[in-house]
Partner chain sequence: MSNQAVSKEPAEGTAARRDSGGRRPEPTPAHEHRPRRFPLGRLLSYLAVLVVMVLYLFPLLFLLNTALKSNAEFFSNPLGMVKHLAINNFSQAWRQGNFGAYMLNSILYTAVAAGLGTFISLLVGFPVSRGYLKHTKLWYGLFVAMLFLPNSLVTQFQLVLRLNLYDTRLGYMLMMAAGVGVGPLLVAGYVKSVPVELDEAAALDGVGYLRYLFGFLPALLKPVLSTIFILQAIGVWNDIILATILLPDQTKSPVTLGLFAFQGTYTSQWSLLSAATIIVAAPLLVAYVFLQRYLVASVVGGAVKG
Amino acid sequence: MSSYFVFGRRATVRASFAVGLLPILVFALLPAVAVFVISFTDVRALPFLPVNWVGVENYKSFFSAAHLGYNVNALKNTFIFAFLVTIIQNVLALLIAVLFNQPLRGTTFYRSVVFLPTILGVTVIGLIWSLMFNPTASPGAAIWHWFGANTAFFGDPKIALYLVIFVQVWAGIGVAVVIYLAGLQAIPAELYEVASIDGASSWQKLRLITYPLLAPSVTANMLLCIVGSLQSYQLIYVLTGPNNDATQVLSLAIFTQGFGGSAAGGSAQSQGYAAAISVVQFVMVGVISLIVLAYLRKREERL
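Isolated structure of the chain on its own, the form predicted on its own:
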């Protein structure tokens, strides 16, 4: 008896997968392997310089005492940035999604307003918030003056990182709201009707229906936010520049080492050293993502 195959011939499916796999190999896997190989060399962007195989010297340099203070500060800022962005963005996005899921007047307009920052470029967002937090004349400065205080905002090391986190949350919350809203609207209304007939309170509906069925959306949003914030540097570069210790993160260190802008972290514009930092960051992001994914999957099974 011949087995039925929904896609017709298997050769067609294999050819389709091959076509889809080819761009991933060319534009993702091969560059990743190349970066790993480059991390064992002293390649620089200067022409006519010989490229030497240096083994694990770039990795030793990353963990050496000469760069330890700079890299520890970058790692600390990276974890603070990723943790606060992930928590604040998800809590706010969930609250906004629950609000937008109600039959309110003008909901479509408000959804568009919340999603609008997502389509703006990083430079545009940086310009907007640089004007909003201009130390001499801006709405932010006016509010600060109400309390009799002055600050340089993005130039103030005490608050610069938190202002960047605020801007990052503002810029990325639209996608998180859309994912939560899709999850909320996928929950059958009949479940709430049956729960109401059984006398369930609003809290019981939230705890026993909404919370468990929204768990896949929470997992997706948390992972997207963690991976994105651990790799983010563009907004930080635009808002505070490449040489601000208060906002130095690991991704920005990779950029400045690879393309210039700062010599604080070691030999400037050393693509081999930048590639080594990239590998360290890849391992760090991979380990954290897998741990969080395993925890969230187990949490989904328990609900």
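Follow the form predicted on its own with the form predicted in complex with its partner chain, if you could.
The next block holds one chain only.
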């Protein structure tokens, strides 16, 4: 892909490229690579303390008796969260996309409404749902009362995680819907016409045309959703705080262990340990996405 350079001296293009690349290298790539390095140290949040090389101590510590319960709980929550969000979000998004793809009035409006939370941000979404599910006086409480039950909602360890999953799906489904809609609209209408002439039923058309031809969208959505939900914690942080066992996930644990859960500052604990959790998570997300990608690719070929 090399073409000759038309603007005379290449020094200018090299220099301007370097100017653009520098902030990316320093502020994005360097921290990412440094995570692996400092996960072997006991670096602290205070700059004047000495930094010691501690080898795999942080990783040992991750699996040590003192931390294992906490980490197993965080891992368990991460998997429940990611699994349920991915499945529910994709199934519902597909249904909604099929619904919006019908010749109804105002589909553009419906689509924009479902997409709206994508731009609202976690703080606003968190407050909206804290209001909807506030324990004393809210629509959520009213619904629970119909069933003769009481709950503290986000404060109830039994259901907090599932409520957070609900809000996450509510907030994130718009992107999936729009991707599925685009996939549906890319299927040539002639295929359906030919199938109709051949006497195919609606179900057969769904099974034999829509389903296989939508496979690339399914792959894209599933993967986006898995990678996203395995690493997502912002909404959980806003809804249930950084130190809630019921909703503790691995990526939130990085924040909690690195910054003590409240505003950063004079925390004297080792951030090397938090970096080690980052590495564990990075490997986990990588392995899971590659496995799922391989599976979905195979599935696409079979269809």
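Numbering follows the first chain given and starts at 1. Every value quoted in this text rests on a predicted model; they were computed, and no experiment measured them. Rigid core: the largest C-alpha set superposing within 1.5 Å between the two forms.
Peer 1: If I superpose the two forms on their rigid core, does the C-alpha of residue 289 end up displaced by 2 Å or more between these two forms?
Peer 2: Residue 289 C-alpha, core-superposed: shift of less than 2 Å.
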